[in-house]
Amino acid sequence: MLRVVVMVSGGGTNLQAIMDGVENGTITNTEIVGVISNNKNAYALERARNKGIPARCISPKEFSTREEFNQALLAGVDSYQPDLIVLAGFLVVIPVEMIQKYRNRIINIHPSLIPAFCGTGYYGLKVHEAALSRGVKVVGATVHFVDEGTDTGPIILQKAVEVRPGDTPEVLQRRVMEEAEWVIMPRAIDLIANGKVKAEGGRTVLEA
């Protein structure tokens, strides 16, 4: 059984995709051991507990330096024994050592094809704002492996979504949540979790 935390920052509506997921059957041999936010008022919290997931804010604010933070969140996520961390919408760079201790085991969901609209700066409506100035006429989301880069890690999976005439940024976003993040989230973790997936070399390998 992989065990998983999940990390948000905000409403988490990859967090609802993964914990229905798991409740439905379409990740199997999963289950979420733990939600971390670094944000009390996160409405992701909620969703962990009103399904009896344990659930805990880890804020850098709480914290008088940055590494006395980092060493408290990699605390935090040890804590729970987790076989794979997923990123979910969690807007706080991830400590070195965090990624050293769980390499090819953390995960991250980005609402663009990578290469495209990623590195830094690039997160949430900046991510559409940016692909509709551009012209593009197609956008989509990627699951990655997470490295010490920003959105550089190993791609795992990736689905294409259509830009339509009159896409503002915010029903962009949507689209891309409901065509693309909600439905390849789930499918990542249920590869990772029957071993179907694996990194190797910077990329990465999946078995049919």
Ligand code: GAR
Second form
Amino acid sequence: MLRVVVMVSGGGTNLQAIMDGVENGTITNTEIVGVISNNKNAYALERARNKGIPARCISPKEFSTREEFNQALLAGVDSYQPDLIVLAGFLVVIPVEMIQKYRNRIINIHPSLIPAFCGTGYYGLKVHEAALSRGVKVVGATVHFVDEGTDTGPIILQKAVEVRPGDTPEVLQRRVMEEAEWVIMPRAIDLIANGKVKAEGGRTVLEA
Ligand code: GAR
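So the form predicted on its own is up there; where is the form predicted in complex with the named molecule?
After this comes the whole thing, all chains and molecules, with the earlier chain placed first.
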């Protein structure tokens, strides 16, 4: 069984899709062993507790330095002995020690087709605002391994979504979640849990 820790900051709809996937068998060989949020008011924490999954907040506000927070975050993750760390809308920069310790064992969902609309400053609704303001006709989402850069790690899965006339950032965000994020995140976890993803030289190779 793949032991998964999910890290969240907000509503937790991706967490919900993962929990549903484990429950309905879309995701196999996987156990969600813990949920960590930087934000104590994140609804995601409630979603986890409703399912009986251990959930805790580790907030930078509780620490006087970033270094202390980073150490606590790493210790919190380590305490679950995870095989995979899933960033599901986790809007905090991951400590470099965690990236090194869990190389190719941390995945992130980003709400665009990387390399478009990604990197520093592109998160949440801002991604969809930028896409609409550029006038692109196709958007989407990406699941990738996390490396030291921002949204630069090996890409695991992507899915495209059409922009429709009259879309607002909120409407587009919702469509990208429904049609792409909630599909590819559970699929990526299932592929990893079944040994079907290899990272090689900055890319991934997927087994059919
Ligand atoms: C999702 O759209 C996710 O792709 C995005 O935050 C949202 C979290 O929603 N992540 C990023 O922008 C990371 N750069 P959720 O809490 O409902 O899953």
